[in-house]
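Taking the form predicted alone, here's one chain by itself in structure tokens.
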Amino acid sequence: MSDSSQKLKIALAEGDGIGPEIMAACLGIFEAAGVQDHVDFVPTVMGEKVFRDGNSMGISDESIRTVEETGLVYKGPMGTPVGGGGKSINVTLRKMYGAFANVRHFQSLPGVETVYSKANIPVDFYVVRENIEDTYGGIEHRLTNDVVECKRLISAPGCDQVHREAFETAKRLGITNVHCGHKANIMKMSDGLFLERFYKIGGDYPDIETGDVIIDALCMNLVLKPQNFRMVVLPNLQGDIVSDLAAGLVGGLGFAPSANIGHHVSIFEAVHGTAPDIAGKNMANPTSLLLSGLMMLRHIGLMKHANLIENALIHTLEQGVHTGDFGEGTGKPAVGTTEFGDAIRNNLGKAPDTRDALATDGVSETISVSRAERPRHNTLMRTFETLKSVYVGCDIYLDTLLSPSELADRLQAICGPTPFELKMMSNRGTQVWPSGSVYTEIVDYYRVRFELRDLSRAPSLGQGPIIQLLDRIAEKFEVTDFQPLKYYDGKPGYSLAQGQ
């Protein structure tokens, strides 16, 4: 395929700091392997330069059009301005374009000395992280003088998307065991939903064994026995932390590729920093960006090209060729970024000695990815479409310095004439009324829970009486937040307090 009009177009963002150097090395390897016979890289402008021009998004309008037209982005590391209103362009791209699954591959590489390589313990597993929701919605408020809140959102459709991508990736790679990492023992509703949907989606893949592990135990076991895991899927914040922990097992972020997969746009990027201290000095390591590029080539169907390059990379590392960040394990002097890329190009067609070579015959060498139609409007995702819900009460959050007993007395007097009774009060999530301990230290922020005295009235209640109760409370107290309580198919849609 040589006609440029017939090639697959990919938006190219070389990145900031060391980005242009490592991107040049990767593109040189791609060209030598014949990738550009099938692909046109379209330069785009995003990152620090755009921030400096006063664009707080960090991406130009023209580049937005390019990303939306191509649906594929290959990008180097990008910086976010310190201070000011600019937010991370990396997060902006993932969220704006619905790249809901972050997929990272962590594997031991020859010449990268770690405690596991010294012990001859192989590390080779994937982390699939939900990429849109969780605390990364960035929904935060200051509620009182002393209390701030970060709202954590987990949706069933969001869970389904990332779990489906994890199982599909496992199926494509021949992985037969997938774990779900979670904290459902504490966050019983949010992580509980994530875990529930994991097993629901996993039921569609009977050939893949499923298991789950609490996040703290997962971190311990990844350090103790990383060889016991092949793929782990996690919510956003936990997945972010575990991804960097996993990178530490294989030598650091400089050896960890990253793909952000969406229905319409997918982004393949280096996840390490821009390293401005060595920018322009021909010292940077392109391995992470190159491996991310290989994930991209496999995503679009160029399996032969990806395998050819990976074989050459491993062979090069086996020869002891390395940049300065590899440590002293090879016993050879470090080479520059350009020389490292040249060595890989010269080794194209050669096979590794320390592991089986990846097949370059009988595998796909043509573009197989197809673009989904541009959506005409924002897509509304639904999972539970037939649940029946009824209002049963509300949680009202108050800014007050009253003691639990004083506050309870006043609230009971206020709700007396209403259909609701004061059921529970908590402070920082721990119950302080009707039972509790004087040893529980409190702050100026209470959750007070009201529920119907007679739950049989719920089907005919509606939201109106709850709002009227809120008005009565707001006449006497400073309300910081309000949450109606509902039953869904006869089950409470809200959690108990600690100690309730």
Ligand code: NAD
Second form
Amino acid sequence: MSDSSQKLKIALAEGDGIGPEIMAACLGIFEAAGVQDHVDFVPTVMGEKVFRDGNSMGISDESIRTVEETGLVYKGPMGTPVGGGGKSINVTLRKMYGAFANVRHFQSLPGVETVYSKANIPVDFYVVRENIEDTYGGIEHRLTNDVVECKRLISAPGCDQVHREAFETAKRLGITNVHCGHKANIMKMSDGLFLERFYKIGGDYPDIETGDVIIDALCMNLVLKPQNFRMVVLPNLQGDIVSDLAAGLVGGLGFAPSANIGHHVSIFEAVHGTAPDIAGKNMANPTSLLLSGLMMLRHIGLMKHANLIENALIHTLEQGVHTGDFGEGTGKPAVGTTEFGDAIRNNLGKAPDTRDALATDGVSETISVSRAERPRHNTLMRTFETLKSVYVGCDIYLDTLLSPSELADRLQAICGPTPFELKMMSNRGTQVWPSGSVYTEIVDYYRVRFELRDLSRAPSLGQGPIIQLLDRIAEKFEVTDFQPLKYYDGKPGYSLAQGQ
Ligand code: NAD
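Alt. form predicted in complex with ligand NAD, vs. the form predicted alone above:
So here's everything in the complex, that chain up top.
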């Protein structure tokens, strides 16, 4: 297939800093392996240059069109201007196009010395991280003089997407064991939902064993026995931290490829930065970008090409060829980015010595990228469509310096003539009324909980009386936040305070 109109188009963003150098090395290897016979890389303009031209999105309009048209982006690292209105182009792309799953592969590589390679412990696992929600919504507020908040949103459809992608990836790669990492013992509702949906979606994959592990134990176990894990799926923030921990197990970010998978656009990129300290010096290591490119080739179905290149990369590393950032133990001098790329090119067709070669003969290749139709409007995702919900009260958040007992007295007087009773007050999540301890140190921000005195009235309550209660409280106090309380299918849709 050499007719350019027949080729699969992929948007190419070479990146800033070391980006152009490592991208040139990777494209050279792809060319030599015959990838460009099937793929047309379409250059785009994004990153520092675009920010400097005053575009706070960091991506030109034409490049947006290219990304939307191709649905695939191969991308080098990009700088985010410090200060000013510019947001990280990496985050913008992931969020704008709903690339909901970040998939990273961590494997020991020959020539990359780590404590595990020295101890002969093989590391080879995937982290699949939810990529949109969680604290990355960036919904933050200053609530009082002394308190700020970050809202952590977890949605059932958001969980389902990332779990299904994890199980599908595991199935495609022959991985038979997937773990969910979480903190559902503390965040019972948000991480609880993430965990619940993990097992629900996992039920559709009976050949894959499922297990879950609390995030702190996961971190310890990954360090102690990384060989016990093949794939871990995690919420966004925990996944971010665990991904870098995992990169540390295999020698650093220079060896950790990354794919951001969405229904419409998928982005394949190195996770390290633009390395301004070595940019333009032919010193950068292209391995992470190359491995990300291999994830992309496999994603589009070029399995044979990916295997050919991976065999050559491993063979090259086995020979002790390395850039300056790794390979001290090889006893060989470092080579430049270009020479590193050339060595891999020259080794195409050679097999690794220290591990089984990946198959290149008899591997069928069909380029196929499943991609949802371009939506004409925002897609509303639903998981739970039939839950019955009723209002039962509200949590009101107050900025006040009163003591718990003084505050409770005043609030009880205010809610007296309403259908609600003051049920509980907490400060920083710990109950301080009706029971509590004087040892609990408090700040200027209370949550006060009102619930119906007579819960049997809930089905006919509606929002009105709750808003009236809020009004009454707001006449006397500074309200900083308000949360209606509901039951869903007869169960409280809210957590209890510590000690309640
Ligand atoms: P960095 O990853 O660029 O550099 C940290 C250190 O690692 C430096 O010493 C650098 O020389 C080295 N390094 C990184 N990649 C290397 C490679 N491929 N080969 C050899 N050495 C390498 O991190 P930073 O200095 O914190 O960030 C620099 C810029 O990169 C910032 O503008 C930041 O916003 C951006 N950044 C972009 C991405 C991305 O595009 N995905 C990720 C992280 C940071």
